[in-house]
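The chain below stands alone, shown as structure tokens; this is the form predicted alone.
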Amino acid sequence: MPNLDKFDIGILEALQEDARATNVEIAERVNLSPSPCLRRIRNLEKSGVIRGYRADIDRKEVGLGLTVFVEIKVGQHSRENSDAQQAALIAMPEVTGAFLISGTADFLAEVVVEDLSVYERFLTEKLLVLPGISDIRSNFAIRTIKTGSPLKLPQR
């Protein structure tokens, strides 16, 4: 992990606010010159900090009425079976978050899809198909109220 300095978490604050915000923008928030300001982004890019830019789509807007939790349980407890099933979660376009996990599932999966019946699809061809799988809990969002939103970064 890096040792990030004030500048960095104001850069960090003002990325996560606005990422469209320009070089200049930041750096005048943060109190710095627009040279160091790109330099302190780009290092933090380069060390994986900064992971990427993307839109903020609203799932509704676009067709994604259903959010569904998905605690699943394995059977058998390997290395190799929990590599097995974190390559699955990754590689599903429906799941958009997924977590190792302690408690009465070993992973827990956040899926959006369309609707129910599309969820349905989901669980029987692609979940359930996978090997080592003792058991799957699904629970439904019935209405999003937080979602997105910035990290509450360590003060310096």
Contents of the next structure:
2 protein chains.
Amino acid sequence: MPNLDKFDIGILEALQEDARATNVEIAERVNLSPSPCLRRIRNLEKSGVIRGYRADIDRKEVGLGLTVFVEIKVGQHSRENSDAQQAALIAMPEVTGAFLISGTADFLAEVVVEDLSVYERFLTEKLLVLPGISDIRSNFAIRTIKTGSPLKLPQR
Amino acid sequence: MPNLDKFDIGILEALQEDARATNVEIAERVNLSPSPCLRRIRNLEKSGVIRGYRADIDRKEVGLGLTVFVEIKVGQHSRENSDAQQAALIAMPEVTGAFLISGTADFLAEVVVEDLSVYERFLTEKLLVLPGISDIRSNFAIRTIKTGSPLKLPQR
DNA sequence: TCTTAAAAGGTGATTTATGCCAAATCTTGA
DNA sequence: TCAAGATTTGGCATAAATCACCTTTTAAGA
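Show the same protein again, this time as the form predicted in complex with the DNA rather than the form predicted alone.
Expanding to the full complex; the earlier chain stays at the top.
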């Protein structure tokens, strides 16, 4: 973990709020001149602290009306070599988040699709065909309260 | 839902991949000249399709080592007026995502914190004190496979 | 086909990004 | 404590991008 001082944290907070803010604006906010500020941003990008910049898109507005949290249970013997399943989840664009979870299920995947019919196709054609899956439980989001909000960064 | 043509979809895809790409680059990618491309981006922002631009930050790299999916059950009589609970979840910076869910639990919240001790404090001081909560179940992410990936946009 | 509205394309002034260099600050070891 | 070395900051100049304004092109309806 790289050493992040208060300038870096401030830059990250600014870029979480508005990733298209100009370097000049960010520099003013963190009380640096533009030159060192831009250098720090580039360093944060190169070191992997900043993985990229994403437009935050309203799912409903683009016709993605259904979010599903899928609990995926893996068969007993498939637990060690679940790398293939993880790679498969990563490769699926409908899956916007995926985690290995303690407790009842093994994987938890957040799936974003147009509607129930598209989800049904996704489930039967992409998820259920994965090898080593023993059980799948779908939890449908009735309402989306909050998504993709900025992280609360530890202060330095 | 506004009418989004192939240019808009292309712009949104470009901004999901790299929200700091220049307007000129995006224009080239979608085969528009810079002027109408920038106009479309501003329209997408004004109409709410684009909610903002966020730096995608590696949680581990900033010391946020623990992601928890919290199932929050609401008492029978508190179901109708759960607006206060929703507002509370929205206001908590540790909660990066929150949904009303069909099935066993009522809310599903994604919580991102430094470690278990911070999570315990969050749970006891912020979640358990909410009125109308009947049960809380914490599912800890053993491993983060994928977060905040671009949405798969319906094509036009 | 003609008219009109809407969207695309071009242009130029202003702002921003970014490499380079000097000044300032911080570190470290004697 | 002090000085040498290393790191970081700030200023400057140039190339690039943004964005408002205007003209041209495209599309639709009568």
